[in-house]
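Taking the form predicted on its own, here's one chain by itself in structure tokens.
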Amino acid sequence: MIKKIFSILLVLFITTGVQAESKLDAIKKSGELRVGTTGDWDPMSMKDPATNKYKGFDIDVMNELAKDLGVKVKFVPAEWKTIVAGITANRYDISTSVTKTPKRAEVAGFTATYYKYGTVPLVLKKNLKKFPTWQSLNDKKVTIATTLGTSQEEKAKEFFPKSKLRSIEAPARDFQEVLAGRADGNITSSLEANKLVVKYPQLAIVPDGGKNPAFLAMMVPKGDKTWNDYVSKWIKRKQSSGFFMTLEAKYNLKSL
């Protein structure tokens, strides 16, 4: 009986009293911050194929975080469909910004938010009269492309229940389907859409207003309160210091 009670107490002690080493301690010991990033989201994270180096808003953020931690940064390639799995499988310590969603929050932790954006559809500019509103895209004859693993993939099901939905797997992207004429439209973040219509003048944003404001944050391992608190407090300090405002000006962004 005593042994049984001891065994129960031991299990309770292990599961509730002893926590694994925080990422914060591990990062400081290793001297390296591992960052998962897709490198295909302009202007947040873009990978230059010529140099294999990353640049963008989030890349600047992570370089600053590593500098303040006193460690070097290592960017780990990720894809949207597996970016959450990279956190749970310990392939990296943190991710560049992703949209907070209930599904992702089931298995990963989210830091404090540092950017808010709207969701907008893109169509070919020549088709704007045909698709002047969100509702005009919600039709069984319409094909909407999304990138596999993104939050927009789930939103498309909500916004366009009547449409044919096509998920595109990275490294291909949803907007490329619109450019090629294989889809009538796609939905993406307002921050990416504003960049795409400049890069590809044949694309246009459906002028019906952004819907369903979304919040960007970094993903960290679920349950690691020490690491999450550290990064969240760091974000708030950087917001107060004007760091994020400076970056928004650098990349010509404006949070909602």
Ligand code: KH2
Second form
Amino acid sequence: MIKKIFSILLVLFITTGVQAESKLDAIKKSGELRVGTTGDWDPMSMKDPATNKYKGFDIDVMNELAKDLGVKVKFVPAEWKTIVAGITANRYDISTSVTKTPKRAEVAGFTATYYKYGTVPLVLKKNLKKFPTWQSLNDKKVTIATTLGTSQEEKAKEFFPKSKLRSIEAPARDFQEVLAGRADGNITSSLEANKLVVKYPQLAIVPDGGKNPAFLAMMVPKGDKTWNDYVSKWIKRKQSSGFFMTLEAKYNLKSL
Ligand code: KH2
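Output the form predicted together with the ligand next; the form predicted on its own has already been displayed.
To see the whole picture, the full complex is given below, headed by that same chain.
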């Protein structure tokens, strides 16, 4: 009897004590780093439809990470609405940058942050008098558009609890709803907003300078501490070596 209990305990000890292999070992063994990316986020991850090749700030980051790991990089197409699911379903080992949000953190791990940006609303320039502040957009007569599956979709609920919220599925975009007059405003990253107001002079940013900083990080599987520590330490090293600063200059990114 005692022997039997002992052997059961031993089996339990062995099975629970065996750690799942870290992605770090798996990547080195396979010689390939699989990176999930949407290819629609200027200037972070952009897919050139003519060549099907990816370029951008995060693409440079991932090429450098793979180089330092001594492996090849493989970009796996992802979508905003399923980018987190791609991590949990092991479709890729890591994602290009996403905004850290509590909802995403429930199921995915975040590496160290390497970029900070602001969130801003966009409205039609001709409506700027009607919507001079964020608070003026928090009204039950106001419709706010965001892109499905993004951090902005989560933020809109927090910023504009009274407004009507509309989630638009990519490749269609929230700001197009504003341009078409189907929404009064949309919220997006300051990165994108600054580019959009140049491309579409009908749009304007609702001022409230630097409100609500958002933090960018890569997503890795939750619970894989070895892999997360490796990438996070790599980020810190590359920050002190000036690698990220050089990239910010190359892509004309202004950190908050
Ligand atoms: S986030 C990225 O991690 N954005 O904040 C959002 O969810 C990126 C604003 C879809 C490209 C298309 C730009 C939304």
